[in-house]
Amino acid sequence: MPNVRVVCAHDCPDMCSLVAEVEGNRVLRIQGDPDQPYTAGYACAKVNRDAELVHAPDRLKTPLRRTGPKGSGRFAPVTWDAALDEIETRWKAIIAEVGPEALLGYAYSAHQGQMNRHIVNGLFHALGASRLQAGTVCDTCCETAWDMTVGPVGCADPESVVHSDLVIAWGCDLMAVNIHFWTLLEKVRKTGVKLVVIDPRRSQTAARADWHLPIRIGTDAALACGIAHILLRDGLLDRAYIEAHTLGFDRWAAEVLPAFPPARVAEITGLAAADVERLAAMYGASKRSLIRLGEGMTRLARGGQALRAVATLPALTGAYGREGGGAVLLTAGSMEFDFSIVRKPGAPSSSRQVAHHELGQALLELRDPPLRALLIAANNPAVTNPDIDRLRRGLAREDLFTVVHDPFLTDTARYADIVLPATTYLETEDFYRAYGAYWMQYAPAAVPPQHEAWSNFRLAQELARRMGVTAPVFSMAPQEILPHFFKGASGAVAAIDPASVLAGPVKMPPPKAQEFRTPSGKLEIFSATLEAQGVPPMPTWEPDAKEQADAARWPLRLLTAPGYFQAHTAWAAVPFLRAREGAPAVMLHPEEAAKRGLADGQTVRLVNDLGSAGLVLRISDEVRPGVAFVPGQRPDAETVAGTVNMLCDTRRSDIGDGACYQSTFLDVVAWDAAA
């Protein structure tokens, strides 16, 4: 049976190289590529079941047209020609009546191939439509905060962990979202290197660490400032590195750090003052400490300050200047490809933007013109976005013409007028570059498209032809597009022959030490850019007034994180993984369950001013009192009722306009209790 070398396209930093065992038009098995050093011959438990995803019995087989009320899931099969004719006719009529900004393309990250991920939004860019400000549900806060501190540049190579002398996983569950980094780290720990996990819950990573610090949600900046306070107090700073490579340290030391002595940090974070002292001493004694930064700490009201504070620490000890030291966040900033051919094909220079996490608000409130047509691909916003009730009311508008392109009839697709069957990544060819490692690879399709499924790439090209869009990318084959990514590239990418990635995985030479690309060319502890925006210009922790008001009304704070077997709804079609994850649940500490007279396994309602959702209760001291932890994103058909994101509002983070899922406060009551 032939083996096909492919790449995992799920939204994950590792970008694993895979081997698909194929027989005819069927994928029989998926395994990690033994010849790619970072993948190292194995894939995660979820991806190992992706053959079942390709051949799931509930895959969409034909295009569908709505026959019942929006949200009812009632559709009838139609041909591709009929579906595309209707889309073309409706779009052209809307553009003729009110202009292209009444259209919105809403494609995101369910396919990480650079062509299939971006070409749908590229089509809407070329049409002059409203543009998606993608990533506000996920990474815009952490990326912008990193850029304001370090610059728009990549981070340390995760594979450099083999040279580290201390590793801190700060808000990152490595076993859930970074399994190959975890494997390398396990080898390093056998040499005596310690792993510290800073996380509000005792995740599987935290349970296996040398030391777990169960910090209060939203207080990471205070802990980082406290560590800096102690490093300064105890003479543990690398003064030469600070002088040469940072901007604003003396002012930070004089104006901010005195407010964060260990006792106050302990009061804010819920940690013991002795533990704050111990952590700072460990960090100060290390020369090649590596912090794996998690994005979760930034998905709240003051998330940008949290990341800025933590990202500053490696500069204080000079760790940024040593191999194996520094911080790991996102590598993409140093993989300087030119993706403009697919992301921004010829179009007007500007158009109005719609924030990813504010789709509901845009559907109900935008005017001049209102949104009249929507195409959603590689995303399931009716589950994953905040303020779900408002979003679903927007999707239910009878005057909104909605097209959803997906392999399955998702909660979002149930609101569509036209549903188009999409391929999985194993049925597409594409170019991939990791965002949590320095690897790139081109992958063919393992099998042809199943049933009548089309790729994002094929759909965008056909819609472009029908809409009269003539940008070259919409008539080129994928392998013709590939060289353009390298032609306009800069940095180390520019030296790579694009033909080499057709032969297999290629690693870009990573920087030996952290580079800074801020306006000053240094790590900016003081940011004039942030000061001009009215944001505290130096990393600090401050209480958030709205969070304080919400906490006074609601006794529990929401914590969300990827599930180990159901990270999001893409794997909902695999029964084995659903069974491994268990029923969609909320986890409470035993003290919180006892206060409410609740029992393990009981059906409960999560409730606040925005709405309610029904889940099954799990009781565990994995979480602290005062926390309601919900792992993974699950569709309505699996939960008792709705999704936890019905309780999350559309506040924007302090930096980068990100969503604030972890700034949600609520209560948990018995299911039959009044909401």
Ligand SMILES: Nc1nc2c(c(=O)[nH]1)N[C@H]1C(S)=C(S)[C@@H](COP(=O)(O)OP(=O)(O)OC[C@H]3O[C@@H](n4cnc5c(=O)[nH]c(N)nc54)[C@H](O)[C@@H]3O)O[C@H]1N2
Second form
Amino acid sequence: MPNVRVVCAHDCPDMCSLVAEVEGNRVLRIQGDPDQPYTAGYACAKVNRDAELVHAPDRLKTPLRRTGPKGSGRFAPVTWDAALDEIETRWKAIIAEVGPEALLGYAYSAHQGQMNRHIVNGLFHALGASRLQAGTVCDTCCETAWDMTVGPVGCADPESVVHSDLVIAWGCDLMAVNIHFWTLLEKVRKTGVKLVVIDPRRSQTAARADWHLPIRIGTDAALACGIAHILLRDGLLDRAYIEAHTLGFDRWAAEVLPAFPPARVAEITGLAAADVERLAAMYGASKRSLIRLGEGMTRLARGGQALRAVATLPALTGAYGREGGGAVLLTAGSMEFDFSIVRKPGAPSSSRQVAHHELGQALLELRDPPLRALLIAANNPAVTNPDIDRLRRGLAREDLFTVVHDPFLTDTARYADIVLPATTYLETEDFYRAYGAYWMQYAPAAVPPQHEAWSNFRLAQELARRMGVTAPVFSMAPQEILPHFFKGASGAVAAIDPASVLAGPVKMPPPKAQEFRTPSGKLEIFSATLEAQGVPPMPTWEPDAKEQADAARWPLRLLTAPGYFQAHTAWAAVPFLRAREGAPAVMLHPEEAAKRGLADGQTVRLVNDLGSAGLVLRISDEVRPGVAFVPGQRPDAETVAGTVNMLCDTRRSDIGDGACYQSTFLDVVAWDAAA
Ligand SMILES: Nc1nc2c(c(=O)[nH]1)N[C@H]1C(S)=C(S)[C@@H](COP(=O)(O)OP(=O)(O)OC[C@H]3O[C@@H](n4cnc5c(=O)[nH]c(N)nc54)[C@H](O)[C@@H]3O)O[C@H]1N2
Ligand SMILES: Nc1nc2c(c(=O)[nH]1)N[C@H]1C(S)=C(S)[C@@H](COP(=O)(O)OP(=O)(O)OC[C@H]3O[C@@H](n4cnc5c(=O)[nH]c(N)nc54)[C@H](O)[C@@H]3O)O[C@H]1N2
Ligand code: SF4
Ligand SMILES: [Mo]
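Can you give me the structure for the form predicted in complex with this ligand, which would complement the form predicted on its own we have just seen?
Let's see the whole complex now, leading with the same chain.
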């Protein structure tokens, strides 16, 4: 049986190299590639089941055309030619009537190959359509906050953890989202290196840590400022490093840090003052401490401040300057490829932007011109976006022409006029570079497209041809595009021969010390850019007025986090993984359940001013009182009713316009008591 060397294209920082065991048109088995050291020969529990995902019986087999009301899921099969003819005719008519800005291309990250991920939005760029500000549901808050502090540059190499003397998983559940980092960390811990986890819940990572600090949601900036306060008070700072590599420390020390003595930090964070002291002492005593920053703590109203405050700490001890020290967040900024050929092909694009998480508003409220046509690919916003009721009202507009491209008939696809069957990554060819490691690789398809599925790449090229878009990328083969990524590259990747990535995994030489690419060339504790935007220019914690008002009305705060056996809805079609993840649930502390007379396993209603959803109750002291924890986002067919995101609004985070899922307040009541 031939083995095909491929790359995992799921949205995950590890970006494993894989070996697909294939027979004819079928994938029999997926395994981690033993020749890629970070993958180290194993895939995660989800991808071990990807043969079942590719060959799931409910894969879409043909294009579909709507026959019932939007949302009803009633469709009839049509040919690709008929579907594409209709799309071409409708788009051309809309462009002729009101111009290309009435079109929105809304493609996201479910395929992490650089071509398949970006070419669909590239087509809309070339058409001059309205532009998606992609990723505001995910990482734009943490990424922008990092850029404002460290600069648009990658972080420490996760594999450098072998040199660390202390590791802090700060708001990151490594067991769920970074399993290969976890494996390396386990080796390091055998040598006595300690793992501290700062997370509102006792995640699987927290349960295995040397020390878990169950911080109150949204208070990380206060804890980080408190640590800085103690480092300053106790003379634990690396003064020479601060002098050489940071901007604004003295002002921060004079104007902000005095407000964060341990007693106040304890009050804000819900941690003991003695624990804040102990953490600061540990951090101050370490030379090569590594913080694995999570994104979860940035998906709330003041998430940007949290990230800035925590990302400042490794500068205070000089850890940023030492191998094994610093912070791990996103590596991509240091892998300076030139992806413009797929991302920005051809004509200058429109400047009209739609934030990813504000699709509902855009569909209902945009004028001059209103959105008339929408293409959604590799994304299931009808479940994963916030403010789902409004979004679904937008998708239900009779005068909106919606195309959805996906391997499955998702909750989003149910609102489409035309549904197009997509391949999975194992049926595509592409170039990959990780966003959480320094590896890259080219991968062929393991098997041909299943049924009548088309890749994102093929779809974008065919639509471009039909729409008269002539940019070269739309008629090039993937292997012809590849050299362009390297030709315009800068930094360390510019020295890599594109031919080498065709042969197998290649690692870019990772940075040995943190580089700063801010306007000052230093870590900007003080950011003039933020000051000009009216954002506090130095990291600080302040209560948020809207959160306070909502907290006064609703007794619980929502905590959301990645599922262990599901990532958003990407593996919803695999029964084994659905069963392992369990029924879609909300978790309450025993005290909160008792207060409401609720029992484990009963169906409950999550409710607030915006909406409600039905889930199963799990009672556990994994979470603190005052918290309603909902792991993952699950499709309608799996929940009692709706999705948790019916309760989340579309406000924007302080930095980077990110979604604020965790600035949601609610109550949980017995299922039949409300309605
Ligand atoms: N409450 C709450 N909501 C959240 C979050 C949270 O923390 N809490 N997290 C947010 C985050 S970080 C993210 S990134 C988003 C993720 O949200 P989504 O991007 O909506 O993620 P998925 O549900 O995995 O949907 C991906 C879809 O792409 C399809 N797909 C897979 N491969 C391909 C392909 O090659 N081509 C095409 N065309 N389709 C493909 C899959 O079948 C699936 O339907 O959710 C956000 N939503
Ligand atoms: N298994 C699995 N893997 C995934 C995903 C998945 O859903 N499931 N999603 C993929 C995607 S799209 C992304 S973006 C990445 C990253 O996925 P992210 O959603 O960014 O995951 P984490 O970085 O682990 O952040 C979540 C952790 O932060 C904690 N947290 C929440 N609020 C706070 C807070 O206020 N303070 C602190 N200190 N902690 C907080 C949560 O309890 C949780 O343990 O993972 C990818 N990989
Ligand atoms: S750990 Fe991440 S990159 Fe590796 S196989 Fe699983 S989803 Fe893919
Ligand atoms: Mo994400």
